[in-house]
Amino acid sequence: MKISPSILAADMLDLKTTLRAMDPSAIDFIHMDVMDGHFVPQLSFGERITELAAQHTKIPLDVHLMVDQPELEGPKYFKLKPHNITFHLEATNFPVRLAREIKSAGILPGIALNPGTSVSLLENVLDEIGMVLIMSVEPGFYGQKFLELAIPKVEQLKKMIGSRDILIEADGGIGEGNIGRLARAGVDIVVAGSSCFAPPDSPSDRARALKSAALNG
């Protein structure tokens, strides 16, 4: 199981510092949030912000796009060369096109699904993605309580993948007591905000506890 903390959870004032404390052999990924207003209520940060965490760390970037229209959100993003663009399958009609735009720029295309959002529409897309981020809270609303319609979806997609090398990434809701059912229904990342700012243990220390829990829970 990999990690990706999300900063919203974290001091956005002392990012910096947040930042620069993380352990990379313990936390795979930093998890973008960028919300637009629109697609979601909450507006977060966009490329400015997300150029200057860059700047801080040598952890790869999970960039998440909860924006309209992504087609055109997606591309200033480009030059910053996350790990992954992912972007939601409900807030665009181009998910083809992006993606392929995404793979382009060498970086890895992932679509991700609200929970109301059924995992065969993904059916035409599945070539053309390298990941796939399953809700398991709805996007844009922090500290809410994990779906249980998250488990059988991962199910349901990882059959779905098949031979494809997919990565299943799951967001929200997430913590030591669950896991461990992730991983066994088949979740290579996870994203964990207040799982991984839990004071008074670093982040670096949050992410190891829920690795040890998905290997042993």
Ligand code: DX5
Second form
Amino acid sequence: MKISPSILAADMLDLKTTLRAMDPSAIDFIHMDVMDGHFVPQLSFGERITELAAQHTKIPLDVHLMVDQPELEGPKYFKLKPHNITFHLEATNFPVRLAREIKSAGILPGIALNPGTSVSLLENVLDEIGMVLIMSVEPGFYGQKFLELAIPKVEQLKKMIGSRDILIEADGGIGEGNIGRLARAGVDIVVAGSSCFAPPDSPSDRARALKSAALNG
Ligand code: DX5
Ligand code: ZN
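Switch over from the form predicted on its own to the form predicted together with the ligand, please.
Below: every chain and molecule of the assembly, starting with the one above.
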């Protein structure tokens, strides 16, 4: 199981210290929650903060765009060469074109689904993408309770993916208590906000604990 800590749950004014302390052997990606105040109620940060953050870590960025019209916002991140750019299916009428643009920029295209959106809607776009993000909370805030409906969605998606090379990521309310079940359902990457930024433990130690719970939980 790979771990992608969401910096939304970190001390955003001390990000430099947080990022520099992250151990790449424990933390696989850094999850950047971009929120526009329209698609979700909150504003978080955009490409400038993401660019500054990238200067303080070599860990690949996992960009999660919670924005309307991601076809306008997504290309702003191309020059930062993140590992993936993930946009919401609910937020665009042009998922194929955007996925192809992201891929042409040498970045893995990902599509995220809100809890109420059926994975069957991905049927015609699966060949265009390299990652699916299953939201296990309604997007917009960290620290929410995990929605159990995410587990059967992951199982269904895993079957639909078949032999395709597509990563499954889950996001929201994940900790030691449920990461094992997500691993068994077929999740490759887990986003961890509040369960990773839980002082006095360091995010790297928390990521190690989550990985061991994924194996044994
Ligand atoms: C929710 C964000 C998540 C969130 C995760 O809108 O997409 O990435 O920060 O935080 P936790 O793990 O606390 O639910
Ligand atoms: Zn997220």
